[in-house]
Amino acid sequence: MSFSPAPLAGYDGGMNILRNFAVLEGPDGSGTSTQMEQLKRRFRAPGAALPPLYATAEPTGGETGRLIRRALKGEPALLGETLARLFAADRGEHLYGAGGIVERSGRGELVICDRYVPSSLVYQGLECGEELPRTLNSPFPAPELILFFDLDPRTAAERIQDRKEHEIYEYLEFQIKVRRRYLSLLPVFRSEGSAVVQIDASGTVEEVAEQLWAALENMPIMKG
């Protein structure tokens, strides 16, 4: 099953576009959260200059982003459409709530989110059906950019095996239906305005951070 443009046109009216917003998304194991950390030393370097950076995640460091991380590995066990509505719960607060993502990208500093709502559709798209999560995630804006880190689901298996604890998500079979659905789904945010970037996430960390900094350098406010 993947999704269609149809049943996304629409989304706000058309797709509402954050500016100043990018996004990091991938199967688990392709490296977004590396990726973050090299990005934020980028941004701190003497002598760099570059706007603002707000690097952030979701599900977030608030309450209802601590109940879902617990969540996802397995304690409490929620129902998928559980998890669908707590993520959507954590986002609007994440987005709107005081010093949150719109906030913070209205003001000129350059949002950039590791994960956000096309990991709700891919997910909890696939746990529970699209139809839920595509009404919860209806009224959020899309980013500016999206950054697909793109990576063969064995490999990121062979990333993650040796950590400590694992998701419920983290198994081969799931994640070679996300990486399927993200690439139907990402086509609809592209064609509804959002920037699409495809990240080879296979090579070095080096390698990786090279081209997602070759993609944040195109948006505006890293011009200005």
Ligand code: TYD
Second form
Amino acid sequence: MSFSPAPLAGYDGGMNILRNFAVLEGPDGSGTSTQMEQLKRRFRAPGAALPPLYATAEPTGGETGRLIRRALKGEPALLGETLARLFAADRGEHLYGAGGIVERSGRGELVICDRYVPSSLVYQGLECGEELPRTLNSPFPAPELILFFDLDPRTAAERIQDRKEHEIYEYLEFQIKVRRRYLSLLPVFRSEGSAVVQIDASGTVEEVAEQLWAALENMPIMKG
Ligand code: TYD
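Okay, that's the form predicted on its own, but what's the structure of the form predicted in complex with this ligand?
Full assembly next; the chain just shown is listed first.
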């Protein structure tokens, strides 16, 4: 199975933008998963004249994604390069596998993914240098919309300190670099054709949800 995007419906000329596809990005503890739950609720509300929502996340629940989840907990301990390759392999399945992102966005579903290529460029970029994650992810389409959840890394760390299990990237010094690298890459994502919206993730769940909604409403698919 090749990673080359066979069905061209939904692709945007030379830019390789996948329409109807938005991603949530940000440092650990910035609240993307909480907001995904809010979104699902909003789309389920009776009477809402909205497109069908496919809410999904990376790492996925597939075989490769489950291996990644274990490695993020430290067992097995893998090289940064190996993780970079696993994230890309998981992503290829997620995009092009049956019932995946390309298929669903192509048939008019709004696909929203909690983390995507930008996470690899930021986290694996920090861990094993820019080149490998760039190369591994270069065949993949860019999202129509990137929603960057911006939050002071100290506040984010406080939010996740009560979690039972901690992952290998969840320490303050690394998260400070994560935020910095996201901020430096946002103009690059824009130049590659994605719309990028910065969300102030320091507010209440409701306040953040409103900002998110305002950004999503600008997507053509939301206008019917
Ligand atoms: P996250 O969504 O924060 O998981 P959880 O809900 O369990 O907190 O993602 C798990 C971690 O994986 C997070 O630290 C970011 C990291 N990650 C990468 O390093 N590269 C990637 O390509 C992706 C998708 C995630």
